[in-house]
Amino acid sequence: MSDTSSTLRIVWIYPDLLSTYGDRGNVLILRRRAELRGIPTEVVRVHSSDPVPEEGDVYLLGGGEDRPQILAAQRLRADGGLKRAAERGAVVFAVCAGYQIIGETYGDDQNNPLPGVGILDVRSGRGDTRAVGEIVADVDPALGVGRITGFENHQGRTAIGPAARPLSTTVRGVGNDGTTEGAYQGTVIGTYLHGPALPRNPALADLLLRWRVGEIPPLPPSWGERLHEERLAAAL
């Protein structure tokens, strides 16, 4: 997809396993910001018993508890559809547990390493303490997003390999390791930010749209931008 006349297919991966802390909001706001620009959309909900379609444009994964996370990773690896979609250039946005399982490895509840989907060069394990609270981070300037905010609730610690780059540098909170937050590689993004992340950070939602449809016109400031500024002010 490279224009605003074709239908944007938003694929919501495993809402029955990976949808904690209101991560469905990422689906809703991405669809809304596309349609406000006249871009027709289709949301495809893929449950864990369903095959993952390879012809989607944007794939969204949310957070989940330890056991659902393991099941989701196993099924995504066996299915192969998400990996093939990413290899052909689809956009992937994954949050928390979803972030960990799209990496090379992640840790189970005993911190035993398990294989991930392998579309993002990161490796995650469990830290000694849990990261809970507001997080603020400055996104890599190359992405043109600026400062983002969200809520984190995880015990993960994530190391970024040479093929990926940190999504952002932490201003407040833990993120990957207390220094960086999230990672990206091509058009694949992983982050620990709940909130949900895209409603709280409209510029991040627009980045995903630009990656798939090209340049898009700006929208007038609305509640999303106000929410972003309010949460930044409250967190700092």
The other form holds:
Amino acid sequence: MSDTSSTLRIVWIYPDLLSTYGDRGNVLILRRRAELRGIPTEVVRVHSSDPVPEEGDVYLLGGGEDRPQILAAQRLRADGGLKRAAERGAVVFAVCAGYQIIGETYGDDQNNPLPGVGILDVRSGRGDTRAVGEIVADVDPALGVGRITGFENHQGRTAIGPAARPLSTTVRGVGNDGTTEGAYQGTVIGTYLHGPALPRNPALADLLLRWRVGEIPPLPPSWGERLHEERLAAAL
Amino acid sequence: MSELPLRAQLAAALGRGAASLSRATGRGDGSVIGGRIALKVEPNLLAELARGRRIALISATNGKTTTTRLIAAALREIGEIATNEHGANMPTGHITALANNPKALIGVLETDEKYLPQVLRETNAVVVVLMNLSRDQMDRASEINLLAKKWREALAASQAHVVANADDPLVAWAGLAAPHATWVAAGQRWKEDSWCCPECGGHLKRDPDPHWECPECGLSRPYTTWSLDNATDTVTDPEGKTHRLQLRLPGDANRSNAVIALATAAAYGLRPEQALPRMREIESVAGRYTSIVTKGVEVRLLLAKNPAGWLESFAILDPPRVPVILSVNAQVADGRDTSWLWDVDYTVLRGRRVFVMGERRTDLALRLETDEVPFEIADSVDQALTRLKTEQPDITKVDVIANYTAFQQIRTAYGRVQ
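Now that you have shown the form predicted on its own, what about the form predicted together with the partner chain?
What follows is the whole complex; the chain from before opens it.
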């Protein structure tokens, strides 16, 4: 969609399998920041037993434990809807387990590579240690987002292929490998900032909206900006 | 209890000494330090202390301290009880509880979810009570599917009788591995962690509530012999007899704890008529549900540590004219990660006067703003009350909902109320 008169369709993929860490926050904040600009929204919750609609604007995927992650990947691959939506230019924002499964391959609990949905050129496996704690990173300047803050809790390590770019450079925390955090390719983003990554980073939420609806007016600073500043100050 | 070997006697005595020192110096209730010292002297102490006693272990994400208290109260009808009533629910706390009551033939032990398999092995418990599993402190706790799997394996290897909530699919799946079980329809308000089949991952069919089954592998809710009707405050026992609960503890969550406690008491041969009078006497548990009166206002303290707990607390809030103070911290004991705030639906607070405080009040503020719930920032309960009294002099009641360390801070501010 290109004009703000039509409805922004936010598709939440498999909240029954991939929703562990407040992933609902990303849905709520995206909806709120769109509606504050007068953009009507519709939230579609897609259960793992349902087909994924192809005509959504923004697709959100959350985190999950090992087994639900494998099931979600199998079902998304068999369904094909998310891949077709990404190919037609929809925005995809995937977190943690969701990030890993939209890549080319990801590791199961024995670190055997399993096939992902293949809409982001990354390959993930398991590291030796678990990364838990506050994370801070500087987003690729081309995206105009600045510094982001979040909480990570994962054992994944992710290598980025030639078709994708790192989303950001880590300032604190582990992210992909201790130097970069997340990845993007066109309008598909994956990140280890789990749960409410968009509430903690209003500029990142606005990037997703801009990708879909074009320029949007800024909003007066509020609690999202306050929290962003507070967490950056606490983490650095 | 049979005589302890000399080394275990010494260990238990040393532990008791350290515990009383800890209490005398005001450092704590002594449950943890005593057990820690005793374990250094005799690593098998828990097994030694448990020998010859009929022990019940109580585990869940929410309600384990309260249910332990209810069960212990009921079983006192039989005789002396050893119990960790202060909520020290790891082996050090169990050792202290058992060592402090050498004559008790029955142990009622609240048990941390992660430690349940180990404590079951060491104590050879005769009853294991399982109530609910939901997301909680994910930065340091195990993933709950993994937890359920470990419970399942531990129960399969034991002879313990399980008393479990059939309405929670993860709990039921774990309990189904036990050789003997009493199934209780104890209810489940928070369902966001159990839409998937624990056995095969299929999307569970969950209607009509409370029935659940997996259309893919056939796993389904076990047949229950005890049930609870919240609307009429009534429990139905396996003989079909109904009993009014009439607890002093408020809310559906405590009715759920009580039906589990009644089924557990029955496993020890106690009838509901015998168990209920003692359960009704309890009005607060380690400060939970306590009311303090300050500045002429009755302030009720509710502990809520995770999304399921917040949902239960919202359900027992007083009518909308009663203001509510919310306090959230993110210390190690709370979980350092506040992401869970986004799993709680705060829209039910619309139309109520809301204060937010605690070390992570900014997180809470954004969360409420997003749900379009107007709120005010406060530095302390006292400050919020002062403001309330000035603006609404006729105010008589306020509810406080806080997570773990935030709750303890408020409790301490008012003299560690029980």
